[in-house]
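Let's start with one chain on its own, the form predicted alone, as C-alpha cells.
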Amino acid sequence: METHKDVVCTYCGCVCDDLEIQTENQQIIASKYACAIANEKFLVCRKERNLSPLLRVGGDLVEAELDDTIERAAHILAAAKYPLLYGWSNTSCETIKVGLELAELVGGLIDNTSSVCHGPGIEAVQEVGEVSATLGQVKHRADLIIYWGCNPGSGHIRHMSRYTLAQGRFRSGRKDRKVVVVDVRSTPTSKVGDEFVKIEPGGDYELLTALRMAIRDEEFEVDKVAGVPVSKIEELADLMANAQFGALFFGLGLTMSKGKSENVTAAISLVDDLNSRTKFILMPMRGHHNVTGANKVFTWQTGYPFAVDFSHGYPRYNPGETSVVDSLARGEPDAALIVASDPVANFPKPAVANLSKIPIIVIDPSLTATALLADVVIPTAFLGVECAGTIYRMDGVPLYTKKIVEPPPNCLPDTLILQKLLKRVKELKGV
C-alpha cells in the first residue's frame, strides 16, 4: 500500500491541496481530508467511467480505434465554418492552451462555463477592477467573512473548515471571527453564521448600494430596502466598517440574479469604500476545479477571459453576441468540440436544440449526456488522478496536480489528446 500525501483535489474551485489517498496495486482505497463530494470522486469516479473511443455509425456509437476517433474528429473541424470550441474548466491550464491555438486554427468561436457562470462578475471586473487576496490572508487575518449568495455549506464544503473556522496565525479560529450570510433564503451556511440577512430575491444591487449609504453615513427616507429594515443595514454597515480585516466571499446568487455584473460591480464600490476606512477583499466562489485558470489562460492568449471568436483571422470578444449559447441559440456554429463539459444537461433549450443538429465531439472521461449526442466520444485520463496538470485555486494561486495510479488503456490526458488533434487538424489544413 502507498500513501500519496499532499494530494491536490480537482472537484471545485477550493481546490484543497491537502489531502492524502491511499493505493494499492494501482487502485484508490482510501482518502483522508477529503470532503464528501471529494471522496466520491477519487474512490467512485473510475468504477463509473467511458473506457472505449466511440464512433457514430449508422445512427449508433460503436466502439472504435482511438486513431480512428481522431481522425474523424480532425476532418470534421476541418471542414467546419465557424465550429464551436467548448468547455475547458475541468482540465487542465496546458490542455486549454492547446485547445486556444486549435480555436485560432480552425476560426472558431472558443468559450469556457465562465459565459454560464461567473462571467458578469468577470465583466465587472474589467470595468472596475477589485481588491483580493489570497485564502491564506483570509484565513489568517480575517475577523469578518461574508458569504453574499452563496452555500459553501454544500457547494464548497471545506471553504468554511479551512479559511473560516480553522486558527489562522492572527485569528483564534472561529471564536475571533464574525461570519455573515446574505441570501434570498435559509441554507446550511446561513444555519453556522453570526449574522443572516435574508433579502428579496433581484435586491442585491439595492442592498449594495444602501450599505454604501450607510457607511457614508446618509440619510434614508424608506424603512426597509430589498426587504431590511434600514437598522439592520446600518448595523452591517458598522459591522463592516469596523472591522480590521473583512472579505466578501460572493456567489452565483449575486452574479446570476437580476442586475448580473452591475450587482458586482455595486460590490466592487462597496469594498472601495471600506477600504477608505479599513482592510476589506471580495472574491467570487467558483465552482470549477479551474475555471478560474481557463479565464488566465485565455486571457493570457488572447486579451479577453471567455467568449472568444477567431472567425475574422484574430481574437474578438463581445458576450451576448460570441458567448456560447447565445451563439447555439442563433444555430451560428456548424461543429462542437466539448471538453471536459456537458452542455446538453445544463443549456437552455434552443442552445441544445440547434447543438444536436451539428456533428459533435465529446473529449470527456465520462459518458455525458452530450457524449450520447456525439460523432465522436474520446475518452480522457482523469486529471489530478491518472494525469498531472497545473490548475488556479478560487484566489489565483497555481496549483500543480498529481498523477496517483495509471490511466487505463485508450485514456489518454487530454493534453496528448488535444495535441494528436491539432497536429492532424495542421495537416488537412496544409499548415
Given for the second form:
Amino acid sequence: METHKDVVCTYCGCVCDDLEIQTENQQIIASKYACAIANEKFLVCRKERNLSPLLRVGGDLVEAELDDTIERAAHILAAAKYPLLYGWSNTSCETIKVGLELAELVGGLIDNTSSVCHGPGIEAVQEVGEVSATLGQVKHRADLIIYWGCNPGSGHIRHMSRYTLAQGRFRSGRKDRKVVVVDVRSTPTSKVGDEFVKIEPGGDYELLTALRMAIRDEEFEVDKVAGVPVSKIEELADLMANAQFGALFFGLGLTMSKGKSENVTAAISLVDDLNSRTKFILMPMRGHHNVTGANKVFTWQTGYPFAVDFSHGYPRYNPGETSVVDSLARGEPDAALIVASDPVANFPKPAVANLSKIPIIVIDPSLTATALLADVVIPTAFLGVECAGTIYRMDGVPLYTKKIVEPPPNCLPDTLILQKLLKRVKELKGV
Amino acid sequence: MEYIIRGGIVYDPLNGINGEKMDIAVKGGKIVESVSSGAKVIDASGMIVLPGGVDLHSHIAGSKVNAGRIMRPEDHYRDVVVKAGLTRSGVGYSIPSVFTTGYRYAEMGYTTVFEPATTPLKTRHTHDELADIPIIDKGCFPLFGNNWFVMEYLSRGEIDEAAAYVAWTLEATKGYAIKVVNPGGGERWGWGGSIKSIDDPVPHFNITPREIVRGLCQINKMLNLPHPIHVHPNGLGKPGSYETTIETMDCVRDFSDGRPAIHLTHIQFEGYTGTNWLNIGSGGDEIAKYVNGNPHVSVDLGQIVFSDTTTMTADAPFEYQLYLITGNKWTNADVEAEETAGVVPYVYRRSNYVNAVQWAVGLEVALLAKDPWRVFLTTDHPNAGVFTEYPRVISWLMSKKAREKVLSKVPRNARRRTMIAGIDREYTLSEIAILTRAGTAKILGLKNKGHLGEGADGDIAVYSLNPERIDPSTDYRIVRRAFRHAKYVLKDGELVVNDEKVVRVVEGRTYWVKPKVPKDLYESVISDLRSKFDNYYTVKMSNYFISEDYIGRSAPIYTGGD
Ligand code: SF4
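Here we have the form predicted alone; I need the corresponding form predicted together with its partner chain.
Everything in the complex follows now, all chains and molecules, and the chain you saw is the first one.
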C-alpha cells in the first residue's frame, strides 16, 4: 500500500491540495481530506470510463486502434473550413496550449466552458476591472463573508472550511466572521449563514444598485427592492461598510440570471465603492477545476480569455459572435473537436442540433453524451490521477497536479493525444 | 553553425571597444576568436554591431501582466499580429501576448529580458508564461518586501534565518533576484491603508520599511546574489516622493563596497518634488546628485513615453490612487502572506502638466548622471511606455533637438518647473550600448552577456546605422528607425532575425539562482517553515516548490553564501 500526500484535487475550482490518497496495485483504495464529491470521483471515476478508442463505421461506434482514431481526427480537422475546438476547462494548461496551437493552425474557433458559465463575469471585468485577492487573504483577514447566488455547501464543499471560515492569522475561525447568504431560495449554504437575504429572482442588479445607494447614504423612495425591505438593505450596507475586510463570492445565480454581465458589473462597482470605506474584495466561484487556467492560457497566448476565432489568421474576440453557442446556433462550424467537456448534455437545443450535423471528435476519459454522437472518440487518462499537469485555482493560484496511478493501456494523457493530432494535421496541411 | 559578422562598426564597452571597424566570429553559440572559411558571412559594413540588448525591468509575464491583458480587449483590437509561417499570431500594443513579446524584443535586438516582479505563490504562472516567450533569455524577481516570514525573522533580528528563508524561496520559485516593492505597504494594504514614510511601522509586524530594506540588502550580500536588491520604494508616484526615494537609497549606504548594493527601479516614478498635483515638479537633479555621489546605488529610468498604456505594479495602493484620479477600470489582486498588485489603464499626454513633468524627470536623471554604468534605460514596460518605444527614448538621449521638439509641445509651466530645457548633453552610441546592454548585463551579474569578447554568448544585434554618415543629434529619426528594427540578430549563435524579420524561433534560457547556505541553518529554517506553512498559506509547501524540470531551459546560477 502506498500513501500519496498533498494530492491536488481536480474536481472543483477550490483545487484543494492537501488530499491523501492510498493506492494498492495501481488502484485507489482510500482517500483522506477529500470532500464527498472528490471522494466519490477519486474512488469511482476510474471504474466508469471509456477504455477504448472508437470510430464511427457505418452508423455505429466500433473499437479501433488509437493511431487510426488520430488519423481520422486529423483528416477531419485538416479538411474543415471552420472547425470548433471546445471544452478545455477540465484539463491541464499544457493541453490547452496545444489546443490553441491547433486552433490557430486550422483557422478555427476555440472556446472554453466559461463561455457558458462565468463568461458574463469576465465581460464585466473587461468593463470595470476586478478587485480581488487570493483565498488565503480571506482566510487570514475577512470578518465578513457574503455568498451571492452560489451554494458552496453543495458545489464547493470545502470552500468554507478551507478558505473563508478557517483559522487565519487575524481571525480565529468561524466565530470571528459573519456570513451572509443572498439567494433566491434557501440552500445548505444559507442554513449555515448568520443572515439569509432572500431576493426575488432576477432582482440582483436592483439589490446591488440599492446597496451602492445605501453605502452613499442616499434615501430610498420605496419600501422594498427586489423583495428585500429597505431596512434590511441599509443594515446590510452598514455591515459591509463597517467590516474590516469583506469578501463577496458570487456564483452562476448572479452571472446567469437576468442582467448577466450588468449584474457582475454592479457587484464589482459596489466593491470598488466599498474600498473607499474599508477593505473589500470579490471573486467568482469558478466551477471546473481549471476553468480559471483555461481563461489564463487563452489570454496570455491570444489576448482574450475565451471565444477566440482564428479564421482571419489572428485572434479575434467578440462574444455573441465568436462564442461557441452563438456560432453553433448559426451553424458555422463544419467540424468539432471536443476536449474534456460534454456540450450535447449542456447546450441549448439549436446549438446541439447543428453540432449533431457535423463530424465530431471527442477526447475525454468518459463516454459522454457528445461521444455517443461523435465520429471519433479518444479516451484519455484522468488529470491529477493518472497524469500530471498544471491547473489554476479559482483565485489564480497555479498548482501542479500529480500522477498517482498508471492509466489503462489505451488511455494516454490528452496533452500527448493532442500533440500527436497537431503533428499529423501539420503534415496533412504541409506545414 | 559558424558565422562571421564582417566589417561592422563595433560598440563593446565592456571590452573597451568604441566604434571600431572589426569582424566578430561566432561558433557553437559563443563568440570566438576566429572561424573556419566555411562560416556564413553577414555583411555589416556601414552598420553598427552591438551585444544583444539586456533588459533588467520589463513586465512581460505573470499574473498581473495577464490581468492587464484580460481587462483590456480594447488594447488588443488595435494591434493584431497575423500568423506567418514560422511565427505565431497574437496581439500587441501595451500588453502583447507571449509570442509577440518574444518576437518584438528580438526584432529590436534584445536577447535577454527580466520580469521584475513575481509574487512567489504565483510564480509558477510567471514561468508558464516565460516558457511561452520565444527566442529571448529571461528570468524573474520574486517579491520579498511584504513577506511574512521575512518581516518576522527580521523583526526578531534573525538575519541568518531570514537569509536562509530567502535562499529557499529563490530556489523554490526559480527566481533570480530580491525584489522589494513598497516595503511594508503591501501588508498595510491588506487592510486597505497605505504606508507614508520609510519609518512608518507595519501594523502587526513590529518592523518598518527601513528595516525591511536594510535586512534584505544585508541578506543579498550574505547570499552573494548576482544582482543587488531591486527596489521600488514607498510613496511612489506622489508629489514630494524624491525625498523618500533618497532616504531609501541612503538607508543602505553603510553596505557600500564600491559596487551597487541597491538598485532603485523606474526612478522617474519616484523623483517628484512638490506637495500636490498642481505644484509637482522634477526632483531629477536631486536624484542625479545623490546617485553621482553614491556608488552603492544604481537606477533605471522608467522613462515616460506619451501614449495609451497599462500600468501594473505590486504597489496596489498606488494603483488604487490612480483609479481614483482617472476613474478608469481597476484590477486589484492581493496575495496571502506575500504581496499585493494592481492594474489600471492610463494615457500619458504631452498636453498634461503632470505627464510633462514626469517625462522630464526620467531624462534629467539620465542626462545629469555621470556614470552610465549605474543608469539604465527602461520604460518600466508597460507602466511608463511600451518596450517598443525604447528607440524613441534613445533618440531623446542622443539628441537635444529631439527633446526640444517634445518640449515645444508641453505646457509652459512644465518647462519652468523642470531643468530639461537647459541640459545640452547628448549620449554617445557607446553610452547607449552601456545603458541598454553592457551596463544592464553587468548589474545583473550575467558574465556572458552584454559584451562581444571571446566566450560571451553569441547574442548580437546589428543595426542599419552608419555613424560615419549620420549625426544622431540631428538625424534622430534615423536612429529611432534603426534601433526599432535590427537588421540582423543572433541568439546563441543562431541567426534569428534577418533583414528585420524573425527567421528562426529558438528557445531561450530561464536564469535563476541557487544560493548556498550552511546546511544546519538551512535545515532548521526548513523545519520552521514546515511548521508554519500550513498556517500562512492555503497551499502545501511541497506544492509551492517549483521543480527545475518545470521551467524549460533551466539556467541556474550557484552562489556561495557566507
Ligand atoms: S472542495 Fe472541490 S477541490 Fe476540494 S476536495 Fe472537494 S471537489 Fe476537490
